[in-house]
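Listed next as structure tokens is one chain, alone, in the form predicted on its own.
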Amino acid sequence: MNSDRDVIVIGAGHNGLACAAYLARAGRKVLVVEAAAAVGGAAATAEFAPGYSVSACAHLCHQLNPRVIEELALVRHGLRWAATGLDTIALSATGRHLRIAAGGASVSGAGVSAGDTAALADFDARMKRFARLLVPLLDQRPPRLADSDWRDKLALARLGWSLRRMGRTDMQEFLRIAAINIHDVLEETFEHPLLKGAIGLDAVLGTHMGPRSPNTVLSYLYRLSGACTSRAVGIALPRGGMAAVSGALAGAAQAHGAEIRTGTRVARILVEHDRISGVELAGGEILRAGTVVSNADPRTTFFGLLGAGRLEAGFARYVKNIRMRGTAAKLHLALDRLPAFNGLEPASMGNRLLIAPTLSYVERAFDHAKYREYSPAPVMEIVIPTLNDSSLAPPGKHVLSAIVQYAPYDLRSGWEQAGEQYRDRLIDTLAQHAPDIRDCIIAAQVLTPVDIERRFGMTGGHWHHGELALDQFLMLRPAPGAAQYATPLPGLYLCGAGAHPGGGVMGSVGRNAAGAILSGAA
């Protein structure tokens, strides 16, 4: 094909940039096209009030693949940490908080029994042993079960051997809990309600699941797999917000010769003679390349950019049925001073703060989402990043960022009418823990799942481009026929969170997709 480039990557989210960097490093001529004015996608920093900036969607790093950091020299390209190894503080409205230390193996606070302290150490060690089973699989293309080549057979053999090496007791326990819900596991393990609520939230954050939903042990292990590979960093805040991660990836891609064009929206993916031939931009410009890699979610890629008419009916049905209903919103507050949280000293407020007082509280919040309602008692993951990174606000001022569960994408009353009321509900919930917070607020922004869909191009506003569940995991993600990054259309690949291993700021999908392209995986 006559073209001055080998590969076009659609979307400069962090996985698209990682994929481009690896391909360019291998000598491919790569062009990245991004509709937004800046790179990053959901891993970006944005000003939401004059002088006040915040990580617009994802706001904490806890899964960034250390291989990506090292292989692409992200530190050399500007990645810095404002804070690492954050503790998790489960807030109590009465000020009797619980603190889970960085690493997750120890806990302290009012009412924590010696039994819970010992149980957490055992639970954390056991769950990390289970999570380590996933780690090797996250760094490679998922193995096929049928028509597999030697690499697939080797990967499956290694998984089986790792499972067997755990010993009979751990192997039996893994098989017992792997597909069940986190609620039952926590209820049989711990006593303290705040401890159970905090771990339960970690299992469901960003998903359309509650603690009693099947697959929530799997989603917890997936989250924990990041802690198994990034021990030195843990839960971390990048200096300058999440744009620091995307900026470093963009710098690595450009250093290896990749070209990045922002403000460039792709209208459709072009096909000639039953294979990919390039893309057409919104303004009508044609860009030719024999390989196109999409960082967009699978439904946008196949239905919005390619067209269902290009797909076999069975495959199109699989894509249509991917579960991707977003239920997470984002709250940003510009503050003229630091609010006072009940019973929490200012030195602790720079950690990760949770509002998830009990498992039942989290489950009841999810119940509303089932009926297309937002929860009047929302669940929150809160950070005040300016306590660690003063560059995000004017001197002496602060920003607060919170991920909020559960806010259904298809709200029954519609988000245009309910948006202001919902914002007030969120601030009221914060005020139960920080009574003076309303007096501190200069500006507030709420991004509902509909806003997230529009702003970041995520169908359904789902952060992970599809639920992380057994039927949408490994060789089934995002759908049979496109589970190893290659798609049914020769020359078209996926590198977004909808592909294996899934969502989260990891860079693993982009790295794996580049490997599949370079190895000619079909």
Ligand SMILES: Cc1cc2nc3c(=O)[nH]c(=O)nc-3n(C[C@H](O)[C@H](O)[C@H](O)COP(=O)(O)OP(=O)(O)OC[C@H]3O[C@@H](n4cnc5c(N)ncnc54)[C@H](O)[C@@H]3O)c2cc1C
The other form holds:
Amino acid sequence: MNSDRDVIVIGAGHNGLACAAYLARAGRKVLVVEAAAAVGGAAATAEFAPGYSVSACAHLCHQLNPRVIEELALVRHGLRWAATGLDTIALSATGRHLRIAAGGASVSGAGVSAGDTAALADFDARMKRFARLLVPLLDQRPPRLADSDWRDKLALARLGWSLRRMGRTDMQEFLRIAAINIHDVLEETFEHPLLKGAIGLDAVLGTHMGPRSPNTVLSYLYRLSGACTSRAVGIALPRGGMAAVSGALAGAAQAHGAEIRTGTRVARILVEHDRISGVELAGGEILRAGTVVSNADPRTTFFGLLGAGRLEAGFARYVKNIRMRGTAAKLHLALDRLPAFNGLEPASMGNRLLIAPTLSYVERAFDHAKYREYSPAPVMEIVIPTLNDSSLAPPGKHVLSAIVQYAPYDLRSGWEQAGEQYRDRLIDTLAQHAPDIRDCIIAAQVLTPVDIERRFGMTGGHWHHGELALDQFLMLRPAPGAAQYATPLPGLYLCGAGAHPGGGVMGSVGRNAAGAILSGAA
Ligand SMILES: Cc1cc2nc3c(=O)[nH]c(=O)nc-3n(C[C@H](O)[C@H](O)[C@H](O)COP(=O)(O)OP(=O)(O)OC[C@H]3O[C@@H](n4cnc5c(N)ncnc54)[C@H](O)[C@@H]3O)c2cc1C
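Alongside the form predicted on its own that was just displayed, please also present the structure of the form predicted in complex with the named molecule.
Next comes the full complex, this chain leading.
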């Protein structure tokens, strides 16, 4: 290949940056091309009103891979935490909240029984034992079942051994709950509705699923795997918002010699003699390299950039059928002063606040999304980051960031139409908990899944670039034939959330993809 670079990475999302950093660290000459004006993709900070900034999409770190932090020296490259080990407060409109302490094993608050307290400690320990089974699988390329080499066989043997070591009781319980859903598991374990609602929300956040949907035990364990590895950090706020994570990853990549070009959209992936030869930019410029790694989601990569005509029909069908219908929206508020939440002292408001009062409330909110309506009574994960990080707003002022479900990508009435009405509905929901919030608002921004798709280039605005479910997990993610980061086109690889293990600000996909490329195994 006549080129002064070895690898082009399409997209400077945090996974693209992680992949570039590992490849550059190993001596590859890497160029990252990013369509947006700034790096980070959905892990970014943006000003949404003059002087008020917020994590523009992802807002809490709870899964960032500690190996990525250490191996890429992210602290040396500027990553700082504004707060770590946040508690979760399950809000009640009457002010009788529950507080789940950092780590997730203990709960306090009005009406919590001794039975629930003991059950949570037991449940948390058991679920973490199960989640720990996933951890080694998330940190490596998924093992192949057919045509497996010694690495695949070793990974499968390790999994089998870990399952066996769990003992008969745990193994039976694992197999039993994996086949039901988080709703049933929580109903049989706890009494307090707020506790069930909060854990149920954790299982469905970012997915097109309600607590009664199949796969919700898997999605809960996936989330919990972060709690098993994040050590002291727990649920954390990066200082300066999520751009701090991406900025540190970009710093690491550049320190190892990678070049990053922002504001540079790739229009096409180029193929010559049945292998990858580079990319063509939107302006027509051709950039050559023998290896192209795509951080864009699988549908964008294969259909938008490569072209379905280059794919074998069966593989194209898999890609077409990937479920990637986003349901998470964002609400950002610039606040003149701190609103008063019913029964919540200001010192607690810097934690993670949830509106998910019962499992039925969450399930009913999901019901609307099934029929392409938004939930009139939405669930929310809320943070007021300025209570821990004054850099995001003028002195004495605040910003509020909320992830809101369920807001279906393909809303029947269209999002243009729903716009203001939807924003009012979200603020009304907040006002049930913080009655003076309307008086505090200086500016508001709502990002629907359609906005998220446009702004961050994620098809369907989907959190994981493709639903996280058993039929789209491990060696099936994103599709058979591309599940180990290599694709059917020699020289083309995937490194975005649509690949194994999935979404969330983890850096694991980028790390695993680089490992597969470097080992030549992919
Ligand atoms: C509403 C919402 C809230 C979320 N909240 C959280 C949270 O609190 N915590 C958490 O851990 N996770 C959260 N997530 C999930 C998390 O943000 C994503 O899973 C993660 O950021 C994906 O990272 P990525 O690098 O794989 O892909 P992306 O961040 O999507 O990056 C892909 C990059 O590729 C670029 N690109 C695409 N096409 C082209 C092209 N043709 N040319 C050049 N560049 C291109 C895009 O511009 C983008 O920068 C949330 C997701 C959503 C939607």
